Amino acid sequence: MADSRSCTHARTYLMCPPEYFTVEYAINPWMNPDETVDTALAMRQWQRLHDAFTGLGHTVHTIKPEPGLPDMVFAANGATVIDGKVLGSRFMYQQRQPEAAAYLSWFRLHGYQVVREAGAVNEGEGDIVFAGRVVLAGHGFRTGELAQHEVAELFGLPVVSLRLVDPRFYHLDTALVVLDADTAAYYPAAFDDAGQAALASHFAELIEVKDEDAEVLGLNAISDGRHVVVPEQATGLVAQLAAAGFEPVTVDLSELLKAGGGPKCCTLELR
(Lines of atoms letter the chains of each structure in order from A and count residues from 1; the text may use other names and numbers.)
(Lines give C-alpha, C1' and ligand atoms only; values in the text may rest on other atoms or scores of the structure.)
Protein backbone atom coordinates (compact mmCIF):
# COMPACT_ATOMS: atom_id res chain seq x y z
CA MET A 1 0.00 0.00 0.00
CA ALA A 2 1.33 3.45 -0.88
CA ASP A 3 2.37 5.67 2.01
CA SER A 4 -0.35 8.21 1.20
CA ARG A 5 -2.93 5.48 1.65
CA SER A 6 -1.55 3.96 4.82
CA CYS A 7 -2.23 7.00 6.99
CA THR A 8 -5.01 9.49 7.36
CA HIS A 9 -6.15 12.25 9.66
CA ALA A 10 -9.42 12.89 11.38
CA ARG A 11 -11.98 14.86 9.42
CA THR A 12 -14.85 17.02 10.62
CA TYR A 13 -18.23 16.78 8.91
CA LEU A 14 -21.60 18.50 9.08
CA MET A 15 -24.73 16.40 8.55
CA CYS A 16 -28.48 16.99 8.70
CA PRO A 17 -30.88 14.24 9.87
CA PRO A 18 -33.53 13.38 7.25
CA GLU A 19 -36.40 14.04 9.66
CA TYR A 20 -38.50 15.64 6.93
CA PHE A 21 -37.10 13.72 3.98
CA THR A 22 -39.51 12.83 1.22
CA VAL A 23 -39.71 13.24 -2.56
CA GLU A 24 -42.31 15.94 -3.13
CA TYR A 25 -41.02 17.29 -6.45
CA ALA A 26 -38.68 16.31 -9.29
CA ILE A 27 -35.64 18.49 -9.90
CA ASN A 28 -33.29 15.76 -11.12
CA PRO A 29 -33.75 12.52 -13.10
CA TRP A 30 -33.66 10.36 -9.96
CA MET A 31 -36.70 11.94 -8.31
CA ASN A 32 -40.21 10.55 -8.77
CA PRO A 33 -42.88 12.05 -6.47
CA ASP A 34 -45.11 9.04 -7.17
CA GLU A 35 -42.60 6.65 -5.61
CA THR A 36 -43.13 5.77 -1.95
CA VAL A 37 -40.48 7.04 0.45
CA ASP A 38 -39.90 5.49 3.87
CA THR A 39 -38.65 8.38 6.00
CA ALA A 40 -38.00 6.13 9.01
CA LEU A 41 -35.80 3.87 6.88
CA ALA A 42 -33.99 6.91 5.51
CA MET A 43 -33.28 7.98 9.08
CA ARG A 44 -31.88 4.57 9.99
CA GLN A 45 -29.66 4.51 6.90
CA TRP A 46 -28.48 8.05 7.62
CA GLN A 47 -27.64 7.09 11.20
CA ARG A 48 -25.51 4.19 9.99
CA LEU A 49 -23.61 6.62 7.74
CA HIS A 50 -23.12 8.94 10.70
CA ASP A 51 -21.87 6.04 12.80
CA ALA A 52 -19.52 4.88 10.05
CA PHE A 53 -17.79 8.28 10.19
CA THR A 54 -17.50 8.34 13.97
CA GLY A 55 -16.30 4.73 13.90
CA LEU A 56 -13.43 5.85 11.68
CA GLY A 57 -12.48 8.52 14.20
CA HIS A 58 -14.06 11.49 12.46
CA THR A 59 -16.09 14.22 14.16
CA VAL A 60 -19.68 14.78 13.04
CA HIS A 61 -21.69 17.91 13.81
CA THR A 62 -25.38 18.11 13.01
CA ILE A 63 -27.62 20.93 11.86
CA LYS A 64 -31.28 20.93 12.86
CA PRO A 65 -33.54 20.10 9.90
CA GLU A 66 -36.33 22.49 9.05
CA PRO A 67 -39.90 21.55 8.10
CA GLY A 68 -40.71 22.02 4.45
CA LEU A 69 -37.12 21.43 3.33
CA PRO A 70 -37.05 17.71 2.46
CA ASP A 71 -33.67 17.95 0.71
CA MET A 72 -31.90 19.67 3.60
CA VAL A 73 -30.48 16.24 4.46
CA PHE A 74 -28.09 16.75 1.55
CA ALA A 75 -25.69 18.87 3.58
CA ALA A 76 -22.97 18.85 0.93
CA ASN A 77 -25.00 21.40 -1.00
CA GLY A 78 -25.24 23.80 1.94
CA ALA A 79 -21.87 25.53 1.56
CA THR A 80 -18.19 25.11 0.73
CA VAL A 81 -15.68 25.34 3.58
CA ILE A 82 -11.93 25.60 2.98
CA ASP A 83 -9.39 26.96 5.48
CA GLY A 84 -12.19 27.99 7.81
CA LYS A 85 -13.74 30.25 5.17
CA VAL A 86 -17.34 29.63 4.15
CA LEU A 87 -18.88 30.28 0.75
CA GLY A 88 -22.63 29.94 1.01
CA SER A 89 -24.80 28.31 -1.59
CA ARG A 90 -27.28 29.80 -4.02
CA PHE A 91 -29.61 27.09 -5.26
CA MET A 92 -30.96 26.97 -8.79
CA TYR A 93 -34.37 25.58 -7.90
CA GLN A 94 -36.84 27.52 -5.77
CA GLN A 95 -37.70 24.43 -3.72
CA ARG A 96 -34.21 24.33 -2.19
CA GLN A 97 -33.36 28.03 -1.97
CA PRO A 98 -34.33 28.45 1.72
CA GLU A 99 -31.68 25.88 2.68
CA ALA A 100 -28.94 28.41 1.94
CA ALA A 101 -29.95 30.72 4.79
CA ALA A 102 -30.32 27.82 7.22
CA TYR A 103 -26.76 26.67 6.59
CA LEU A 104 -25.28 30.18 6.67
CA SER A 105 -26.99 30.75 10.00
CA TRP A 106 -25.40 27.58 11.40
CA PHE A 107 -21.91 28.76 10.44
CA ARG A 108 -22.42 32.22 11.91
CA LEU A 109 -23.76 30.78 15.15
CA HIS A 110 -20.77 28.45 15.40
CA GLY A 111 -18.15 31.17 15.24
CA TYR A 112 -16.98 31.14 11.64
CA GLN A 113 -15.48 34.56 10.95
CA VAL A 114 -15.51 34.57 7.15
CA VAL A 115 -18.98 33.65 5.91
CA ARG A 116 -19.82 34.91 2.45
CA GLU A 117 -23.17 34.77 0.72
CA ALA A 118 -23.01 33.57 -2.87
CA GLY A 119 -23.66 35.95 -5.73
CA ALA A 120 -23.69 33.35 -8.49
CA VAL A 121 -25.60 30.09 -8.46
CA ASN A 122 -23.55 27.38 -6.75
CA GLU A 123 -24.72 24.26 -4.97
CA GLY A 124 -21.89 23.86 -2.51
CA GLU A 125 -19.74 20.77 -2.45
CA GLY A 126 -22.11 19.18 -4.92
CA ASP A 127 -20.14 20.98 -7.61
CA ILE A 128 -17.18 22.53 -5.76
CA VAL A 129 -14.69 19.83 -4.88
CA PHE A 130 -11.50 20.53 -2.92
CA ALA A 131 -8.60 18.54 -4.37
CA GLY A 132 -5.71 19.68 -2.19
CA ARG A 133 -3.80 21.98 -4.52
CA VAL A 134 -6.80 23.09 -6.59
CA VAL A 135 -10.58 23.30 -6.51
CA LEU A 136 -12.52 21.34 -9.11
CA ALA A 137 -15.64 23.22 -10.21
CA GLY A 138 -18.43 21.42 -12.01
CA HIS A 139 -21.03 23.22 -14.11
CA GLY A 140 -23.59 22.44 -16.76
CA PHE A 141 -26.75 21.59 -14.81
CA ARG A 142 -26.80 23.39 -11.46
CA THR A 143 -23.79 25.52 -10.54
CA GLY A 144 -23.02 28.33 -13.00
CA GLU A 145 -19.62 29.03 -14.50
CA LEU A 146 -19.56 32.46 -12.82
CA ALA A 147 -19.33 30.77 -9.43
CA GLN A 148 -15.75 29.81 -10.24
CA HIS A 149 -14.64 33.43 -9.86
CA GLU A 150 -16.11 33.64 -6.36
CA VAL A 151 -14.42 30.35 -5.42
CA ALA A 152 -11.01 31.51 -6.65
CA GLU A 153 -11.29 34.92 -5.00
CA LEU A 154 -12.41 33.68 -1.58
CA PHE A 155 -10.21 30.61 -1.22
CA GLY A 156 -7.15 31.80 -3.17
CA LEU A 157 -6.76 28.52 -5.03
CA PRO A 158 -6.61 27.68 -8.74
CA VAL A 159 -9.92 26.44 -10.13
CA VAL A 160 -10.25 23.65 -12.69
CA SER A 161 -13.45 23.99 -14.71
CA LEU A 162 -15.32 20.76 -15.53
CA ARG A 163 -18.46 20.66 -17.69
CA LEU A 164 -20.98 17.94 -16.88
CA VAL A 165 -22.89 16.57 -19.89
CA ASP A 166 -25.12 13.75 -18.59
CA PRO A 167 -28.22 14.95 -16.67
CA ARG A 168 -28.17 11.85 -14.46
CA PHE A 169 -24.91 13.16 -13.04
CA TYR A 170 -26.15 16.67 -12.35
CA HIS A 171 -23.59 17.47 -9.66
CA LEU A 172 -19.85 16.88 -9.82
CA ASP A 173 -19.99 14.74 -6.68
CA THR A 174 -22.16 12.20 -8.50
CA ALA A 175 -19.51 11.68 -11.19
CA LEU A 176 -16.19 11.99 -9.35
CA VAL A 177 -14.63 11.36 -5.96
CA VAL A 178 -11.19 12.63 -4.96
CA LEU A 179 -9.51 9.76 -3.11
CA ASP A 180 -6.24 11.44 -2.19
CA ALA A 181 -4.04 14.23 -3.54
CA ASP A 182 -2.97 12.15 -6.54
CA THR A 183 -5.91 9.83 -7.13
CA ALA A 184 -9.55 10.15 -8.13
CA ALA A 185 -12.29 7.83 -9.37
CA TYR A 186 -14.63 9.13 -12.05
CA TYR A 187 -17.18 8.27 -14.72
CA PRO A 188 -15.71 9.56 -17.99
CA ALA A 189 -19.03 9.75 -19.87
CA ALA A 190 -20.30 12.38 -17.42
CA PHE A 191 -17.70 14.89 -18.69
CA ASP A 192 -16.96 16.55 -22.00
CA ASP A 193 -13.60 15.93 -23.70
CA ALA A 194 -12.01 19.01 -22.17
CA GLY A 195 -13.05 17.92 -18.68
CA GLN A 196 -11.68 14.43 -19.16
CA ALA A 197 -8.38 15.92 -20.33
CA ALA A 198 -8.23 18.31 -17.38
CA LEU A 199 -8.72 15.46 -14.92
CA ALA A 200 -6.09 13.34 -16.65
CA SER A 201 -3.58 16.18 -16.43
CA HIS A 202 -4.23 16.85 -12.74
CA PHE A 203 -4.36 13.36 -11.21
CA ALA A 204 -1.50 10.89 -11.43
CA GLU A 205 -4.00 8.04 -11.16
CA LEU A 206 -7.61 7.96 -12.38
CA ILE A 207 -9.88 5.03 -11.68
CA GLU A 208 -12.54 4.71 -14.39
CA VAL A 209 -15.86 3.54 -13.02
CA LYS A 210 -18.15 1.30 -15.05
CA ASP A 211 -21.74 2.18 -16.00
CA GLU A 212 -23.36 -0.11 -13.44
CA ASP A 213 -21.48 1.48 -10.54
CA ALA A 214 -22.02 5.04 -11.73
CA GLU A 215 -25.73 4.32 -12.16
CA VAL A 216 -26.16 3.56 -8.45
CA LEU A 217 -24.26 6.79 -7.61
CA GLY A 218 -21.27 4.79 -6.46
CA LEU A 219 -19.08 7.84 -6.97
CA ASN A 220 -21.06 9.81 -4.40
CA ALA A 221 -18.48 8.63 -1.90
CA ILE A 222 -16.13 10.17 0.68
CA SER A 223 -12.45 9.46 1.17
CA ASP A 224 -10.24 10.40 4.09
CA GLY A 225 -7.17 9.39 2.10
CA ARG A 226 -7.36 5.79 3.22
CA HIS A 227 -10.94 4.75 3.96
CA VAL A 228 -13.62 5.35 1.33
CA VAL A 229 -17.24 5.39 2.47
CA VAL A 230 -19.10 4.16 -0.59
CA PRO A 231 -22.59 2.87 -1.48
CA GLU A 232 -22.66 -0.90 -1.06
CA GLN A 233 -24.49 -1.33 -4.37
CA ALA A 234 -21.36 -0.21 -6.29
CA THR A 235 -19.69 -3.60 -6.01
CA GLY A 236 -17.33 -3.11 -8.93
CA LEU A 237 -16.06 0.18 -7.56
CA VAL A 238 -15.58 -1.38 -4.13
CA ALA A 239 -13.29 -3.96 -5.74
CA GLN A 240 -11.43 -1.28 -7.71
CA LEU A 241 -10.84 0.77 -4.57
CA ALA A 242 -9.48 -2.22 -2.68
CA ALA A 243 -7.20 -3.11 -5.58
CA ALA A 244 -5.85 0.45 -5.58
CA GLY A 245 -4.90 0.20 -1.89
CA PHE A 246 -7.86 1.97 -0.30
CA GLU A 247 -10.15 0.52 2.35
CA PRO A 248 -13.82 0.63 1.28
CA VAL A 249 -16.45 1.09 3.98
CA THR A 250 -19.82 0.23 2.48
CA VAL A 251 -23.17 1.76 3.45
CA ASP A 252 -26.71 1.42 2.15
CA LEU A 253 -28.46 4.73 1.39
CA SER A 254 -31.00 3.27 -1.01
CA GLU A 255 -33.85 5.37 0.38
CA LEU A 256 -31.97 8.62 -0.10
CA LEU A 257 -30.98 7.52 -3.59
CA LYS A 258 -34.63 8.09 -4.51
CA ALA A 259 -33.81 11.81 -4.40
CA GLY A 260 -30.47 11.39 -6.16
CA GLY A 261 -28.36 11.35 -3.01
CA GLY A 262 -25.63 9.20 -1.48
CA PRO A 263 -22.96 9.37 1.24
CA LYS A 264 -21.26 12.49 -0.08
CA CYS A 265 -24.54 14.33 -0.67
CA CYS A 266 -25.31 13.85 3.03
CA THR A 267 -21.94 15.15 4.20
CA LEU A 268 -20.32 18.60 4.18
CA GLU A 269 -16.66 18.64 5.15
CA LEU A 270 -15.59 21.41 7.54
CA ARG A 271 -11.98 22.12 6.65
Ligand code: ARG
Contents of the next structure:
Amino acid sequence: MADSRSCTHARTYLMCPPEYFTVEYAINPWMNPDETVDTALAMRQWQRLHDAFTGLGHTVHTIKPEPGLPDMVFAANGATVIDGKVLGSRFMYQQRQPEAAAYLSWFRLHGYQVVREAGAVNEGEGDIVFAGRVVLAGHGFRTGELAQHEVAELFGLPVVSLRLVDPRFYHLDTALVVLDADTAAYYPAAFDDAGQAALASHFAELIEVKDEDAEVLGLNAISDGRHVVVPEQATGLVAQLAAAGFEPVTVDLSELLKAGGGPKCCTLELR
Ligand code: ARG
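Can you switch from the form predicted alone and show the form predicted together with this ligand instead?
Below: every chain and molecule of the assembly, starting with the one above.
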Protein backbone atom coordinates (compact mmCIF):
# COMPACT_ATOMS: atom_id res chain seq x y z
CA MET A 1 0.00 0.00 0.00
CA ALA A 2 1.85 3.05 -1.24
CA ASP A 3 -0.74 5.80 -1.67
CA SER A 4 -1.20 8.08 1.24
CA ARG A 5 -4.18 7.39 3.49
CA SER A 6 -6.99 9.85 3.19
CA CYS A 7 -9.52 8.83 5.81
CA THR A 8 -8.65 11.58 8.26
CA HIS A 9 -10.72 13.99 10.30
CA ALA A 10 -10.12 16.44 13.10
CA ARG A 11 -9.99 14.81 16.51
CA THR A 12 -10.58 16.10 20.00
CA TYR A 13 -8.25 15.11 22.81
CA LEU A 14 -7.99 15.62 26.55
CA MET A 15 -4.51 16.05 28.03
CA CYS A 16 -3.11 16.79 31.49
CA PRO A 17 0.12 18.80 31.85
CA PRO A 18 2.84 16.94 33.80
CA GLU A 19 3.20 19.69 36.40
CA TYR A 20 3.53 17.19 39.28
CA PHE A 21 5.11 14.39 37.25
CA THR A 22 7.77 12.31 39.03
CA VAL A 23 8.55 8.63 39.44
CA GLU A 24 8.06 8.07 43.15
CA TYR A 25 6.65 4.54 43.13
CA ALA A 26 7.00 1.56 40.78
CA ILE A 27 3.81 -0.04 39.44
CA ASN A 28 5.26 -1.23 36.13
CA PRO A 29 8.70 -2.54 35.10
CA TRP A 30 9.72 0.78 33.52
CA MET A 31 9.50 2.76 36.76
CA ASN A 32 12.54 3.21 38.97
CA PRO A 33 12.04 5.72 41.79
CA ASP A 34 15.85 6.04 42.16
CA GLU A 35 16.23 7.50 38.69
CA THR A 36 16.07 11.30 38.41
CA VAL A 37 13.20 12.84 36.50
CA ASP A 38 13.41 16.30 34.98
CA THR A 39 9.87 17.62 35.41
CA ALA A 40 10.62 20.81 33.47
CA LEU A 41 11.86 18.76 30.52
CA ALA A 42 8.78 16.52 30.77
CA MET A 43 6.66 19.69 30.54
CA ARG A 44 8.48 20.86 27.41
CA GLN A 45 8.17 17.44 25.77
CA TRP A 46 4.48 17.30 26.66
CA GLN A 47 3.95 20.79 25.23
CA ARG A 48 5.50 19.68 21.94
CA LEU A 49 3.11 16.73 21.81
CA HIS A 50 0.21 19.10 22.50
CA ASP A 51 1.42 21.43 19.75
CA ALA A 52 1.85 18.53 17.31
CA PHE A 53 -1.86 17.76 17.73
CA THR A 54 -3.00 21.35 17.30
CA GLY A 55 -0.64 21.68 14.33
CA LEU A 56 -2.49 18.78 12.70
CA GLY A 57 -5.77 20.64 13.21
CA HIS A 58 -6.95 18.69 16.24
CA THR A 59 -8.56 20.27 19.30
CA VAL A 60 -6.89 19.70 22.67
CA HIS A 61 -8.63 20.28 26.00
CA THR A 62 -6.67 20.15 29.21
CA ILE A 63 -7.55 18.99 32.70
CA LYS A 64 -5.88 20.59 35.73
CA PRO A 65 -3.24 18.31 37.24
CA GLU A 66 -3.47 17.55 40.95
CA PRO A 67 -0.54 17.55 43.36
CA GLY A 68 0.26 14.11 44.73
CA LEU A 69 -0.90 12.37 41.52
CA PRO A 70 2.34 12.14 39.51
CA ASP A 71 0.84 9.78 36.88
CA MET A 72 -2.20 11.98 36.18
CA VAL A 73 -0.40 13.16 33.02
CA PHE A 74 -1.37 9.79 31.53
CA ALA A 75 -4.83 10.97 30.51
CA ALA A 76 -5.52 7.88 28.41
CA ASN A 77 -6.11 6.04 31.67
CA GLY A 78 -8.65 8.59 32.93
CA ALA A 79 -11.75 7.30 31.11
CA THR A 80 -13.06 5.81 27.87
CA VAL A 81 -15.22 8.02 25.66
CA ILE A 82 -17.12 6.71 22.67
CA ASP A 83 -20.03 8.47 20.99
CA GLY A 84 -20.18 11.04 23.78
CA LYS A 85 -20.62 8.38 26.47
CA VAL A 86 -18.07 8.22 29.26
CA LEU A 87 -17.03 5.12 31.14
CA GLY A 88 -15.02 6.18 34.18
CA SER A 89 -11.89 4.35 35.24
CA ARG A 90 -11.15 2.28 38.29
CA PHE A 91 -7.42 1.96 38.84
CA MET A 92 -5.69 -1.22 39.89
CA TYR A 93 -3.12 0.46 42.16
CA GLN A 94 -4.03 2.64 45.12
CA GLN A 95 -1.47 5.30 44.05
CA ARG A 96 -3.55 6.18 41.00
CA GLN A 97 -7.07 5.56 42.33
CA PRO A 98 -7.90 9.25 43.11
CA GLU A 99 -7.39 10.12 39.44
CA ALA A 100 -10.69 8.42 38.55
CA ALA A 101 -12.78 11.03 40.40
CA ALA A 102 -10.74 13.91 38.99
CA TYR A 103 -11.44 12.78 35.43
CA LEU A 104 -15.12 11.98 36.14
CA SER A 105 -15.69 15.47 37.46
CA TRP A 106 -14.07 16.98 34.37
CA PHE A 107 -16.65 15.19 32.21
CA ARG A 108 -19.55 16.18 34.46
CA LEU A 109 -18.42 19.83 34.40
CA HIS A 110 -18.09 19.80 30.64
CA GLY A 111 -21.67 18.77 29.89
CA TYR A 112 -21.31 15.06 29.19
CA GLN A 113 -24.76 13.53 29.80
CA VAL A 114 -23.84 9.86 30.10
CA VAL A 115 -21.05 9.47 32.65
CA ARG A 116 -20.87 5.99 34.16
CA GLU A 117 -18.73 5.01 37.14
CA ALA A 118 -16.83 1.78 36.65
CA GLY A 119 -17.66 -1.35 38.61
CA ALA A 120 -14.76 -3.54 37.52
CA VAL A 121 -11.14 -2.39 37.40
CA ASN A 122 -10.46 -0.67 34.09
CA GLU A 123 -7.67 1.74 33.19
CA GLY A 124 -9.50 3.61 30.47
CA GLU A 125 -8.16 3.84 26.96
CA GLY A 126 -4.93 2.33 28.17
CA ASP A 127 -6.66 -1.04 27.81
CA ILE A 128 -9.98 -0.22 26.12
CA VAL A 129 -9.19 0.60 22.52
CA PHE A 130 -11.83 1.70 20.03
CA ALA A 131 -11.27 0.09 16.65
CA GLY A 132 -14.07 1.43 14.47
CA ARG A 133 -16.63 -1.37 14.53
CA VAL A 134 -15.49 -3.08 17.72
CA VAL A 135 -13.77 -2.30 20.97
CA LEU A 136 -10.58 -4.16 21.88
CA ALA A 137 -10.25 -4.82 25.59
CA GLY A 138 -6.87 -5.76 27.04
CA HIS A 139 -6.54 -7.53 30.36
CA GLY A 140 -3.90 -9.43 32.29
CA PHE A 141 -2.01 -6.71 34.17
CA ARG A 142 -4.36 -3.81 34.92
CA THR A 143 -7.89 -3.85 33.51
CA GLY A 144 -9.90 -6.84 34.70
CA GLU A 145 -11.45 -9.31 32.32
CA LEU A 146 -14.89 -8.36 33.66
CA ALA A 147 -14.61 -4.79 32.41
CA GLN A 148 -15.53 -5.99 28.91
CA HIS A 149 -19.15 -6.48 29.98
CA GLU A 150 -19.48 -2.87 31.12
CA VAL A 151 -17.85 -1.72 27.89
CA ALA A 152 -20.22 -3.78 25.71
CA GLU A 153 -23.27 -2.71 27.67
CA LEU A 154 -22.52 1.04 27.76
CA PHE A 155 -21.23 1.50 24.23
CA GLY A 156 -23.37 -1.15 22.52
CA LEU A 157 -20.40 -2.46 20.53
CA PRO A 158 -18.90 -5.94 20.25
CA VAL A 159 -15.82 -6.40 22.41
CA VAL A 160 -12.73 -8.39 21.45
CA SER A 161 -11.01 -9.46 24.65
CA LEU A 162 -7.20 -9.73 24.45
CA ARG A 163 -4.90 -11.15 27.10
CA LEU A 164 -1.57 -9.37 27.58
CA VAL A 165 1.28 -11.66 28.57
CA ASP A 166 4.47 -9.55 28.78
CA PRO A 167 4.69 -7.29 31.88
CA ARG A 168 6.63 -4.63 29.95
CA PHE A 169 3.52 -4.16 27.80
CA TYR A 170 1.09 -3.91 30.70
CA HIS A 171 -1.52 -1.78 28.92
CA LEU A 172 -2.98 -2.65 25.52
CA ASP A 173 -1.91 0.76 24.16
CA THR A 174 1.74 -0.19 24.71
CA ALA A 175 1.37 -3.29 22.50
CA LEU A 176 -0.97 -2.18 19.72
CA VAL A 177 -2.03 0.92 17.83
CA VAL A 178 -5.15 1.08 15.70
CA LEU A 179 -4.22 3.06 12.59
CA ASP A 180 -7.65 2.97 10.94
CA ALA A 181 -10.68 0.68 11.08
CA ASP A 182 -8.89 -1.98 8.99
CA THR A 183 -5.27 -1.48 9.98
CA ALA A 184 -3.29 -1.87 13.18
CA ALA A 185 0.35 -2.21 14.19
CA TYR A 186 1.15 -4.56 17.06
CA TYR A 187 3.83 -6.47 18.92
CA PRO A 188 2.84 -10.15 18.60
CA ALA A 189 4.86 -11.36 21.62
CA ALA A 190 2.75 -9.20 23.94
CA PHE A 191 -0.32 -11.36 23.19
CA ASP A 192 -1.22 -15.01 23.70
CA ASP A 193 -2.07 -17.24 20.71
CA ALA A 194 -5.80 -16.57 21.01
CA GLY A 195 -5.18 -12.81 21.03
CA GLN A 196 -2.93 -12.97 17.99
CA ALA A 197 -5.56 -15.00 16.15
CA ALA A 198 -8.35 -12.58 17.13
CA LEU A 199 -6.32 -9.62 15.84
CA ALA A 200 -5.47 -11.42 12.61
CA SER A 201 -9.12 -12.16 11.95
CA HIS A 202 -10.31 -8.64 12.77
CA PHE A 203 -7.81 -6.44 10.90
CA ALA A 204 -7.36 -6.66 7.13
CA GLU A 205 -3.83 -5.28 7.50
CA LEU A 206 -1.61 -5.93 10.51
CA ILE A 207 1.86 -4.43 10.82
CA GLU A 208 4.19 -6.47 13.03
CA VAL A 209 6.57 -4.36 15.02
CA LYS A 210 10.14 -5.40 15.85
CA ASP A 211 11.46 -5.88 19.41
CA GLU A 212 13.55 -2.71 19.33
CA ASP A 213 10.58 -0.54 18.36
CA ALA A 214 8.24 -2.14 20.90
CA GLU A 215 10.92 -1.71 23.59
CA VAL A 216 10.88 2.09 23.24
CA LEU A 217 7.06 1.98 23.48
CA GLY A 218 6.86 2.84 19.79
CA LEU A 219 3.33 1.44 19.64
CA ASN A 220 2.15 4.05 22.11
CA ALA A 221 1.12 6.17 19.13
CA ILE A 222 -1.99 8.06 17.99
CA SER A 223 -3.48 7.88 14.51
CA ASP A 224 -6.08 10.19 12.97
CA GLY A 225 -6.41 7.81 10.04
CA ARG A 226 -3.59 9.48 8.17
CA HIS A 227 -1.03 11.10 10.47
CA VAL A 228 0.46 8.95 13.20
CA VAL A 229 2.06 10.72 16.16
CA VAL A 230 4.76 8.26 17.19
CA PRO A 231 7.84 8.19 19.48
CA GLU A 232 10.88 9.24 17.43
CA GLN A 233 12.98 6.48 19.01
CA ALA A 234 10.90 3.86 17.14
CA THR A 235 12.74 4.37 13.86
CA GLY A 236 11.78 1.00 12.37
CA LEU A 237 8.09 1.58 13.04
CA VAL A 238 8.33 5.10 11.59
CA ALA A 239 9.61 3.56 8.35
CA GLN A 240 6.92 0.84 8.39
CA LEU A 241 4.19 3.46 8.83
CA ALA A 242 5.49 5.54 5.94
CA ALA A 243 5.74 2.44 3.73
CA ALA A 244 2.10 1.65 4.56
CA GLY A 245 1.00 5.10 3.38
CA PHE A 246 0.65 6.85 6.74
CA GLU A 247 2.40 10.11 7.64
CA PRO A 248 4.48 9.70 10.80
CA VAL A 249 4.83 12.75 13.05
CA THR A 250 7.61 12.04 15.53
CA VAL A 251 7.80 13.26 19.13
CA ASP A 252 10.26 12.69 21.98
CA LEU A 253 8.75 11.89 25.37
CA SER A 254 11.87 10.40 26.95
CA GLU A 255 11.10 11.76 30.44
CA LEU A 256 7.61 10.26 30.46
CA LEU A 257 9.03 6.95 29.26
CA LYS A 258 10.67 6.70 32.71
CA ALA A 259 7.15 6.11 34.06
CA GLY A 260 6.32 3.63 31.31
CA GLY A 261 4.37 6.16 29.26
CA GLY A 262 4.48 7.61 25.76
CA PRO A 263 2.42 9.92 23.55
CA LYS A 264 -0.72 7.79 23.55
CA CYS A 265 -0.69 7.46 27.34
CA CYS A 266 -0.78 11.28 27.53
CA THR A 267 -3.81 11.49 25.24
CA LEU A 268 -7.46 10.64 25.81
CA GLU A 269 -9.60 10.83 22.72
CA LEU A 270 -13.02 12.44 23.17
CA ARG A 271 -15.16 10.76 20.53
N1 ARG B 1 3.09 4.99 35.36
C2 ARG B 1 1.82 4.79 34.74
C3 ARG B 1 1.21 3.49 35.23
O4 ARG B 1 1.94 2.56 35.44
C5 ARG B 1 1.95 4.79 33.25
C6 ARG B 1 0.64 4.73 32.54
C7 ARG B 1 0.77 4.61 31.07
N8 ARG B 1 -0.47 4.74 30.43
C9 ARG B 1 -0.89 4.06 29.35
N10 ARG B 1 -2.01 4.39 28.80
N11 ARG B 1 -0.22 3.03 28.89
O12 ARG B 1 0.02 3.36 35.41
